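Here we start with a single chain on its own, the form predicted on its own, put down as structure tokens.
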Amino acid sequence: MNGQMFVESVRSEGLAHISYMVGHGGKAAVIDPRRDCREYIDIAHRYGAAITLIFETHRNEDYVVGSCELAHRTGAEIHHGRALDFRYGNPVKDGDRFDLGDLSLTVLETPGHTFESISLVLTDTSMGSEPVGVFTGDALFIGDVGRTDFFPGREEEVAGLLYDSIFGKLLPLGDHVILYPGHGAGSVCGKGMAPRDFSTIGYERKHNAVLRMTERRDFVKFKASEFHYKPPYFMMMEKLNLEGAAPLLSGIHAPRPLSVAEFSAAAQRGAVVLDTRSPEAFAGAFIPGSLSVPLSMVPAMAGYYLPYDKDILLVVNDDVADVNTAVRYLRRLGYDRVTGYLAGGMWEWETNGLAYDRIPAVHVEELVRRIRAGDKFTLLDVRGADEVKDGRLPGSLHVYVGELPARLDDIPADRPITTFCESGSRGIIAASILKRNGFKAVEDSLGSMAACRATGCPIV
């Protein structure tokens, strides 16, 4: 496969992050690599190519970029936008061109999501000078455009920059050009992304709702008023990705299996216990004081709650597979102090006679009965603001699950609390936070809004 041109995508589950490899003639480039970078090396070997170039389309906020890790392993050069003073790599500007055999990557400065954002235009020079594709980072997505809320007080300015980048530089590349965005559906970097990873500039021009706002003032007004949640871990990602300061993975120890006594002692010394089991398993029995984040939700939700200055202990379903997955997810967020896991899981904890707690599950029919009977309880809806706008249960109190630790004073402590979300997964996170903070009568509505739609709850 040595002479074959290739473009390959590498998806990071949970984060909806997409990185890319492109190459020809024995050379390859990686665009926005993740920290666990072995897959890029394997792809390069498959094509008989050496990774010589690494590009960052911008300073990423939602994961630790793997540029320094990959450069350490391959000797490749790192390149990123010139409008930010990175502590590593090389700045690039409009028009800079990099050749990989008969393929070339040409830099377009496309600020808006961030000031240093760049896009990379892909051309097959053996066929001519027209572009084939464009790697847009977080400037243009499939079904949406990048968020522009990272610079408080400058919302209109950066929204205007994004408009100019999209309408002045990206769309003029041509309707035939293939779009390669930095994220897909489910990413916190946009809202209306389509659940597919393939599109063209022409298709987006026609069907992307934001791109139909062709007047600059309309686009700027819409983007400047848009609301996004910003997890607190973003600040750490920005720091690590500016300085290239994330430790090399080869220097980080894997978590150890801990006996019940070792695990309990570490928790008493202040380590955070992260339970990644399902909502149903956690509700049935959990270690008092532990935080529940179901494994599939760790990439999106753990960064709201976990500190960087404490050890993290894991409780999982499967000692090997689930530990490895949880560690991979956490390291992508910069959490390197995952020191141990409970060997044997909750069964070992229970059979050693240690204390455990539980969270009762409440069926939606019981919720409806309570609402209609006027029972005194708090139905805590922890979904996002956009979800709540589409319908909520009468009398519910809305506090987004990511903001719950900062808004505990808003939760009545003198009555039972039933957490509620879309299916029960975020509800169990919220329930565990409440229990960790001393709330006694806490329940979770398994099924939540999905069950309500199936059974006919009174939605307002």
Second form
4 protein chains.
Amino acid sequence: MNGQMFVESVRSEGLAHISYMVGHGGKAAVIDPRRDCREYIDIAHRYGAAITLIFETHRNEDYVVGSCELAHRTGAEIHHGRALDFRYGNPVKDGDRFDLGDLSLTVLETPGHTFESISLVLTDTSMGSEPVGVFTGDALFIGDVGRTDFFPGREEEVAGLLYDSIFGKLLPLGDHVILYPGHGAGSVCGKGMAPRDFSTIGYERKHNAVLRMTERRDFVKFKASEFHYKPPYFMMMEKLNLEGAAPLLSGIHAPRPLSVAEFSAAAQRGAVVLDTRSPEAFAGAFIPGSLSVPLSMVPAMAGYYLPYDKDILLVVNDDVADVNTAVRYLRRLGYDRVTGYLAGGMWEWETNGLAYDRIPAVHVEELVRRIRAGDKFTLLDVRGADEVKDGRLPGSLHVYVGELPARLDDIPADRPITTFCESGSRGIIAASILKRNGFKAVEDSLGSMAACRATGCPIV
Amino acid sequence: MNGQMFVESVRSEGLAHISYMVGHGGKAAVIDPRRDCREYIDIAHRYGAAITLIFETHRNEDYVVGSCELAHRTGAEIHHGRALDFRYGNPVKDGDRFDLGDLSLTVLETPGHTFESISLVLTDTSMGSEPVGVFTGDALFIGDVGRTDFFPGREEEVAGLLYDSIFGKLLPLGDHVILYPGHGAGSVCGKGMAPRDFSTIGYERKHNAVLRMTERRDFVKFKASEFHYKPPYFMMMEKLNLEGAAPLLSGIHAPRPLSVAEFSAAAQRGAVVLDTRSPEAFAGAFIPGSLSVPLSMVPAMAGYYLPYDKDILLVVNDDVADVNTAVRYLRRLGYDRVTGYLAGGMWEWETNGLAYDRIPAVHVEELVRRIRAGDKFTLLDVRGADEVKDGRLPGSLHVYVGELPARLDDIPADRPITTFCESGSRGIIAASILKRNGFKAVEDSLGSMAACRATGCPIV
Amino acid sequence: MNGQMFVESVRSEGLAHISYMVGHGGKAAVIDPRRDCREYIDIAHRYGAAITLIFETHRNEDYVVGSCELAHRTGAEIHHGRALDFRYGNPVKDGDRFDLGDLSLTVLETPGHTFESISLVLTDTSMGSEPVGVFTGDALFIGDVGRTDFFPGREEEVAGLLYDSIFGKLLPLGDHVILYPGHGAGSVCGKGMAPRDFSTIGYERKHNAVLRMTERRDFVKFKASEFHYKPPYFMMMEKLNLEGAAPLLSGIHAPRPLSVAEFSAAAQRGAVVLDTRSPEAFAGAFIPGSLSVPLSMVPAMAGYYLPYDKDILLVVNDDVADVNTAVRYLRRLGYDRVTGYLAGGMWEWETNGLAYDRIPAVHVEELVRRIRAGDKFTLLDVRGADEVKDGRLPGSLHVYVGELPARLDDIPADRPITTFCESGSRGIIAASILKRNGFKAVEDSLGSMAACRATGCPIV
Amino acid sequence: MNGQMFVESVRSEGLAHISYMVGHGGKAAVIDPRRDCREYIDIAHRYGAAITLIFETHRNEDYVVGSCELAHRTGAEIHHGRALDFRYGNPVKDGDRFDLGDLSLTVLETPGHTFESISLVLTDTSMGSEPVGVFTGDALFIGDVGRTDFFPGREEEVAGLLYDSIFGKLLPLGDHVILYPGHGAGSVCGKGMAPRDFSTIGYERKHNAVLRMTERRDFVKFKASEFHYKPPYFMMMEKLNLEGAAPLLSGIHAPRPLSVAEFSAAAQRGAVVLDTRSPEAFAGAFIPGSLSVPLSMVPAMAGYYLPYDKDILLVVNDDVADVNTAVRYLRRLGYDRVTGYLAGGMWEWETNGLAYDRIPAVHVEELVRRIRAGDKFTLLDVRGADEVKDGRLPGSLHVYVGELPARLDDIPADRPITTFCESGSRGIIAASILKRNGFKAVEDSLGSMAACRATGCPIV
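Could you output the structure for the form predicted together with another copy of the chain, given that the previous block was the form predicted on its own?
The next block holds the full complex; its first chain is the one shown before.
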């Protein structure tokens, strides 16, 4: 049998979700598989291994877990924490051990992020019983720890559980233990993560800012008062991941290329038009009524806006590559009704003579000039509450981009609007939402707060 | 929409089956898809096209057609000839036309190989109504025409139908028409095919040896007297392809790597051990009881020997690559119970101390020496009847390799046997079958008839 | 030896250049290789063949031929027509024959496009001496014939040569002969090509509009009066391809990702900034002073504008994919000094607070409104002379986009300008050139003439 | 700029050499690149990084380092230890620091394996000055430490240096530091390595058997008395790697497929025939005079036998895949004269009627029977001295496989020989060498010592 022990990580961009594959002796386990699971099968094949085990570190809320899909394709058995009543798979508890050749994975219950959260301790049994690595799911990240805001009213209880899991179970594994967390920088599951996929328990003990709060009370207080946005699609993820109910991918058809006429007709029948082009391209020309979510932001932001009960149509920059990427991102969020895309993109739309709109870009120097001149306009800051707290332009109105659809009434309708965020990307989303809802004079500040800092705008 | 018209061929090695993909204007058709149909989806993606149409030129008998698999994955509609009562898809008739942008495919009923056989005429409608190409399925090949031996007792009738189809319908399309046949050289569906995938109606009219029989009576006589072997698995193919009954691939698990102990146990529980290594490697050392079919011969020969109701275990040369290839070949023949393979291959078997056997290779010069010396041994010629007719070694016994399991009683048990074929490859299959059935002294003549011709053996 | 005869085409997008690979019996020839020649080596490997022969159908003028690069990597011998004094390779003449297993390639001198132009006749010698295909270079295309405008003052002479080559040498090969031309639809080497890569001599004889001029005098008159633009970079191609002087690719470094500061500094030192994003994205926000050539237009248009003696910096939509594509396109045109790209793209530029500009898009309905209202502005039509002849908007000023840098003085500086072409794509190039040259009020009509036709604008 | 920090390992199978790529902020370094360096360029491209730095941890002796090749292709600067007078690159010393965005690599001189050996300490400067990882080259492995036998007569000195490097410099970095060594299990650079690519300083401190010798004197004594074979090709590696003299790969041609006639002719002109098929296949039939080195053993064993001044011809199992692999392996050892391979493999050889030979496989039970029966034969044990010390079959003659060509006179010529090793693989190499040198009756014990242990042979 292939003698090499392996740990391979599979990263889902945008979600910054990291799943892992561990194996030896012809057997492999996948931890927190994503739904598009072909890559696991390819890795297994490369190592001459069969995928026999699947673990979920917790009921994931930010993407559709691929356990059932992968089990269907491989026959592997699914395992997850016992503190939640999953409708599929097997519950495991502290100390349960699973062997893969000379490697073993031992369950360590590490509640806090959720009650059923588990970590998996990796041991090379040929060298002794001491662990060499640990898969921590959403309990401990590189540079941060998991969210504890999913159980309203019980914030302190769960933050305390997380403290106990980290300080009582994970850190004691030893400084030398390699850390394999469930998310990396860029995830909506934590803010302070380092842009780095390699670390150890020891390195985190010394450098992770949250772990410097070694007193339980400090830790609990900090975590219980932390604020995170929770996209509405999380509810669907929780439901699908509890029930194992996501449809198998083999029967979900790829979106079809649509002519301008077909596309228009489908949109008129009620399909949502999602434009994943860059902010600049959307600003240059867009289809009236379309929603802008730049491609790389789809994993984190699309779940705020897209419904599950309507067809979704795509407008992309590059038919061949971007449709595939967008579909992959959307399926990870459980959006299986991506039925078509505008073949040939905006070029086809424009050359067929159909109407398009645009959103002028506004440099921050012009913004500052307007503010100083007392121009009458709404500077709509759509950043998160935390970001706004750290500094804002004078006179701006704050509405978080994720909450904009519900707060349109708060936006004055009688004056021009310039959307504003950290870079201008969430600004273009906001601008598209305003346009969809009838606001006429909408601009976006490309550069936004980052450009303000670089150019020395007056920040309050 | 992507403006390029395309015809892409997808070749299934071993079967020498050629499927085609045709498209324009965002739409594509697949003709005679194979079961492992990911490549069609990739091609469609590359051209920004949706697969909307699937055609079967006839009820294929040598592989599992992938129409239902591909329709499941894409939503495309299936079409086939009306002269057979398929349990799925839609019947089509002469003149039915299907548009793909500016290209069109028009049905031409071309019975002969089978009654429901159709050809599909390709036209670039932007240039006029004259055809530019034709997909002929198993009616007309490059260098040969289709078999007409599938309806015992009606040989002349179907050969006549084929004549009419070719001379009355296909050749009149015009010399300038590009030919896209359903098989290439190496297929069991015809013997005289050229090792070339490009030809035209005009080139065939001039150079295809069978088409030189322009008289109907000559053609019919020739075809009706032609002899082909028919592997037993054809019956299963006909059943699956009539009913559209092959299981979806997504639920069929890849074979697992097995330790020597697991492998032995599975074999003892009744699984068939298929060894796909080269003749030389099998000759060097093999697991007692295993069946040899060298990898490249699996598509053409495995269907003679493998049962559909037993597990199949593999012994391969290279775990990573060959298992995948073998599985793909076997699935195309409908063998979905490939449950495991010997991880680490013969090396593991040998180093675990288990028993192995070998089959000495015999050079033809040694064979000739033995024949001349009057040694007592059986020279078992396992080539096809046609081949043997063209010349054989003196004193040889002829049993076709495909019929060997049924004719073991014809082999003298009291003397050594040397298997012999064209090259030694079918000889190793035959030798493995003899060994499985208790024959002790078995050798294989690597080089065989080809080496005889090269070295000037006495051929009778 | 691998028995399959093969013809594989390798298409260079944008240039619509088609090179071919032909082989049998372990040997292969490449016809008109491009400079990035790895794909040929991969194909040869797939067929178990060595590349032993390279042919140039003529001294190519629209791209750097890869003969010397490929010869360096494989040891293959280069051959081309004898009527030009190439500084490398071997001259060949009518009737010279080269064998690849059972296939042969025979030289057919087919001057007209250039004097040294040759075609290569493909024969399957196992079937007889009649050709099965022909590689025609730039003599005969699918739907068109080669340009005959490269020898000023000798137009009729060369047009006559081309007539003789086509009618006297190529068509007589027979209707059944498969046609493999050197370019497909989209090339600057011909206008009337069909968007189809498959045809035969017979199909062209019947459907190629130019071939309907069967009288020599008609043909010559038509060709001699045909008009083509000739991009300035052709001169460099002719020089490189005559001398075999293009540097080997292995020593040319990929462009480096540059920070905003590094990028700005390099631009200030004189590097040309080439922005390959879509027209909409450029319109939305661009770096002042940059040249817009949308990625897919780089092969056909970049050679009009880019110098060979300056560094080139890229601004792209997608760092990872587009830089590679742009570099490939530019290298094919001999631009080897692509030294850097703006890492992170416009997002980095904007968030660092640097200045950007924009080009408003104007719908044709607004254009028509302005024309009707008698607004004072320049409608700058940058299409080719042929296109303008077929219809234009009233009051427009015509300057071909390729000639714009040399004709800036013809553009009124005192009024707003709206660029206009067929779709708006060449319009964005023109707009960027105007902006670089100090014109302030510049807009582009996305949709342009195509949208006019679709919406029924008044065309004169 | 792409914000992700990355460490990627690139493993060279067979050599078990691990090179690394580290990067951030658009810049990347490669540590100990191999000669076939395309993969580094692909990784850099994936991360949007330029390769600007190359480090060699020491003058490598077991493969051709790819520093100059990679520098030629990227323009990166090469750095290595100052204690050796390299003819290229820049010397570095303790404390020299190189930045890649927020990551830094700091030189730590760690002599012992060689005098100029360095380690590179990886720090995430955004988190502080404490290291997160260390690249240790051949100083410290996972489960073992570097060889100290390259300076005859100075064994204790260099072993002492290594002790100081490990205990004085590497271990003090801290338990939490991730370990990135230059080799993994299977390398000829160490015997005790774990089949695992992930570890930390802390894990090694606790579990690495050699590191348990914490007393300098114990460590030195152990290392100074350790025995390793040193393949003759090491001398060429040392020369090439000192001078940076390996030719650029772009000008080295792939081996050509050769017909039987061409192959025979080349062999007769003095080319060495290297057969990389499996032991079983070689045993079944081989070309007289050929050298057997099974493909996976080429990196470790070919350097014992192949000359640098002769052409090398290949006989492989699978033309398409194995030729490529063999060439890659051989180029890593500096063998650039692989000029051809037998197209179609043994099948072509056999069917052309040429002579072949075979080597019967002998099961250990038969061996034991013969030993017990007192049969007159030589049992030639070709394992390493260490292995033989741990147990051998009675009556066996020991000659290490690597030394066999020089010790042929020690082999009795008057009796049959059975080669024997751990598994039968080195045995087939030995058998082929005997056959090349005129020994007639040669067999190989497939299974060998491993099978003896499994079946309970009498071991002395």
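Rigid core here is just the name for the largest C-alpha set that superposes within 1.5 Å across the two forms. Because the structure is a prediction, the values reported are computed rather than measured. Residue numbers count along the first chain shown, from 1.
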- request: Could you check how much the CA of residue 454 shifts between these two forms after a rigid core fit, in angstrom?
  value: 2.7
